[in-house]
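Heads up, the chain below is alone and in the form predicted alone; it's given as structure tokens.
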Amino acid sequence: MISPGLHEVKYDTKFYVTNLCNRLIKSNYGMGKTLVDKIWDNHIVVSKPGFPDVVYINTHFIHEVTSPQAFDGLRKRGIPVFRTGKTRATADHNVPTMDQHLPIKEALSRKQVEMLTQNTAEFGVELYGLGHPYQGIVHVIGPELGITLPGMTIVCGDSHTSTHGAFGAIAFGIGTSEVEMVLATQCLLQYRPKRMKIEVNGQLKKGVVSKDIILYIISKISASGATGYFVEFAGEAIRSLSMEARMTICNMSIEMGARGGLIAPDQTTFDYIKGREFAPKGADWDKALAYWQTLYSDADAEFDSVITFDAADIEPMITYGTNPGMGIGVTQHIPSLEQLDEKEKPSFKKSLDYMGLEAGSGLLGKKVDYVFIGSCTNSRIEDLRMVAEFVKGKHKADDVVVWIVPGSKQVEAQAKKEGIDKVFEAAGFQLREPGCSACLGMNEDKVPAGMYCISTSNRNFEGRQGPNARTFLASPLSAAAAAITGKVTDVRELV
């Protein structure tokens, strides 16, 4: 029998028995199941009516921000990490993206990274710290190393753990107390989520990429429209995407309130995984693949909610406000007050005041000061290739600062191997070292107060990129276009 999500043979006997019973019960009833339910049922250790399920966790990622208190809790109770091989650590949020060989300047950042090093050494957890060839943003390194696999349960003390759902896994962020729980038991107490399916059918138009898809969806259902759900993304437009593009979709599922998002694995998934450092190999690959090929929602599976979109309706997107749901097509206008409910108007006005924008106005031609291409949303090699192809032979506007931050040391090395770094240098772009960087104001890469940044990251909250910084979220293509022109631009005019 293959254990769920991985070619692993070290699960508890109790887990095996529970898992087998679940499968037999479902097969006897012949009920259609969603992908979420298939994975969930395969990971239940204990389930009792009226109580949360005890769910086994395949892989636990940790970083320097949400792990110190969890390790301290173990230390105070005198207990070890239960399964050290199931936890992988990396430094990403607080790290500088220049001169990483030097001591970190910011005292708090330096302290948090040092604590991660000390804690992982004390408790025997694998660490990909600064200088390690596998170091990078936690949600970039998991997939590229072959740690993230279909059918898994994956958690991390980070909301964008949903990224890993692109592989057909149940992946979600957890709080620090839950980080401690997983370190101590390799399990979590969780209520089964509701299931939503979002289909995007048809073909994408020129200049529209996966970031535009997810910003469009969030703009339509709002930043809270999927609260309480695990979302399965499906449809022709989703199936046509590469794995890295799918990761962008699932990464931002959390931005519409979802517990997480996932996409059924297919040949695109299997081709991406095969041969990666920690992926199954040989006979283990064949066994794992046989299981992975069962991971799809049955034709008669019932979802709690189904929403359908037409890919032809999507144009390059950009946000105008202070949550990811406040987005419009780049040629459209910010809503007017008359288009809003009375209860929405106060927060809408507050958001526009912060952004220095007016209701009913357009964004085309709006001057930008900074361009940030990076974060766990858009810092993979495919993103960098996309930008390099677009800017080759062009040069950035004189008054725009452009930061390109790879998601990992492997992405950085591949970019240099392909000469992408030379393309960026010629265009006046700065290729920095891996880290979360200007996605959030927890390191040295902050946007100055009052400045406008067009960013490929996932959140545009007040102060997210630095105190009083103003953020427009967009795709790597749209961000690159703004870097060249110095203003918000419809990339379709340049491609």
Contents of the next structure:
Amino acid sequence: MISPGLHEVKYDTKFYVTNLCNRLIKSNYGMGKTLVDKIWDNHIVVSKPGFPDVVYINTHFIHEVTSPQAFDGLRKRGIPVFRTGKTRATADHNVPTMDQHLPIKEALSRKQVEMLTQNTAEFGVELYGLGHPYQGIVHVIGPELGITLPGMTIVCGDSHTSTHGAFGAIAFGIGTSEVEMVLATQCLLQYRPKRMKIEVNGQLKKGVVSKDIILYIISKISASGATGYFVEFAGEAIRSLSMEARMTICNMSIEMGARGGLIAPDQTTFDYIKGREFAPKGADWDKALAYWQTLYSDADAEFDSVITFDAADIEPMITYGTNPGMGIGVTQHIPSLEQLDEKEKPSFKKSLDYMGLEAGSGLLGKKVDYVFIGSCTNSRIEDLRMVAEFVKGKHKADDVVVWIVPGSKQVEAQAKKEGIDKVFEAAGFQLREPGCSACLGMNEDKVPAGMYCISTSNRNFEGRQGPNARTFLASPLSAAAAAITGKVTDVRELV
Amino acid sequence: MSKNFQQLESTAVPIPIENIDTDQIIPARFLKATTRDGFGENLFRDWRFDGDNKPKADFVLNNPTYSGQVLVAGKNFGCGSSREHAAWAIADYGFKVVISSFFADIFKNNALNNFILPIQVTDAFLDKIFSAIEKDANAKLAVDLEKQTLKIVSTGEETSFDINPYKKACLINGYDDIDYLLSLRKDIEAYEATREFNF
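Shown: the form predicted alone; wanted: the form predicted in complex with the partner chain:
Then the entire complex follows, led off by the chain already shown.
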């Protein structure tokens, strides 16, 4: 049986149960700890039976869309922000990506951004708003400023907060009531998560990048395959990735339902952090490093579930449906109806109807109207470099619109410094200003109804990129290849 | 939004679709309000209305046959974005209970924080609910939070459901998490005093 997003699960229920029992039996005998448990235990303020743990939060990011009601709550209760220095704000979700120096045209977006400015000023929270050199997508700026550090607990009213897990932090998205809790007390009530380890062994093939790894994993375990878990990514293929590539993996752990994803910090992590604006310096750096080097899952730590994959099995991935689990290798075919359970058929058919695609068909050669390279998944400088290197000397297909939206002002400035902007201009790509943009279409950057967009973002939900817009999720390389050919393309044929 | 929940007997609205994400529950373009009110009118906006804002006749919320304070949906309900606006929209529309065979974690928290009870049942029991409603749109469901039971009134079939004892107490008594956290200020300060670094 093959179900959408659940093709061949290397998931052994017996193994799971045995492992769980082992952990329960051995937990009283000083067993090794997982990385998640080490960090969790280090942040418990109060733990009592029958209650969720009171967990201390080191870093809280806020943005204009999910914070106004939280500040309102503080006002109604007549209380201040408890630890102003531990919350940082930026405007990213609804901001325009052109002419950011001008007032925002759309009234409701302008009001939200103005409220963020007012609220942060009134409550004493640092804001990197429009025009600030640090402004950008919240999950891009935290790491690049050295605010995101190993061993931290990090939250934000945004599900892609899992991105920060790439540094060996417990990082997860929260709702607005929880934003208010963190503002009021710097704490959250949370249940200890289950632990899953996903190992990706071996080495990636040419043309296959970290986005393909995570789309592949989600296609195998489904959009709900890790619900309730914190997922630690491990194995040679993960270890050999850069920090930015690791962020792409952890970013999308929410797309398989995980509460968060993380990767144990190593020399790659420490090298990335060292010297960044807010990172520890001097003697503090040495002390911090000594602690960070203890942040790994002990060899005898037990996970509730372990899943392994081989990097060599992964080809450039693309999604065909309306959840991120509905993905296939770019040369493969969409599952046919006969391969599905009876119960799965209605949702599957609804999804393909929306996408205007046929069950059992392939996607290679399918015409693409828009290309979006951006979002907290793939808008960092390495993503832009990868795309620029690929498109240098090439030009986009005539009838394709290509939007490149950098993750932050710093990414934008770096791209210009390296002449990447000139490469994009020559290729006919539009380099815009930082924001969440067409990932969720809260600003003007919407894909028109019925059009196909190959997108480096994280969600292919109905209407995500605009009412009735159709999304193919893919890597920056695959998106760039489609920009050049005007259709879904196997990038391996062009590199 | 009523803050207390103990028992409820109501007809239900069925949406037998899996993986309903929060972008469907409330599309991103409707997240621009700065208060918690009024999200109900945009609940399932793009499934309820066409591009000209005309109601789509084939969507269940536009079908007067179905109504009630209980929403019944396919598995993995509430996946995707952490937007609490999804819970606000469901509450504002008038639902007090959501039943599915699986909930996304963040949505479940958001629902509970807004005094909506998410009830997770088995796939088999979910099928029974859907078929009871299919047979009779006026079929009632009875929820007893104290006993943690859910009953299909017409058939008498009953199941129990899990809820954390802390959250159960919050729902029954109308407490919220912030009140509890604020009462722990001394513990929080004591914890902070033990930390050299912010990690």
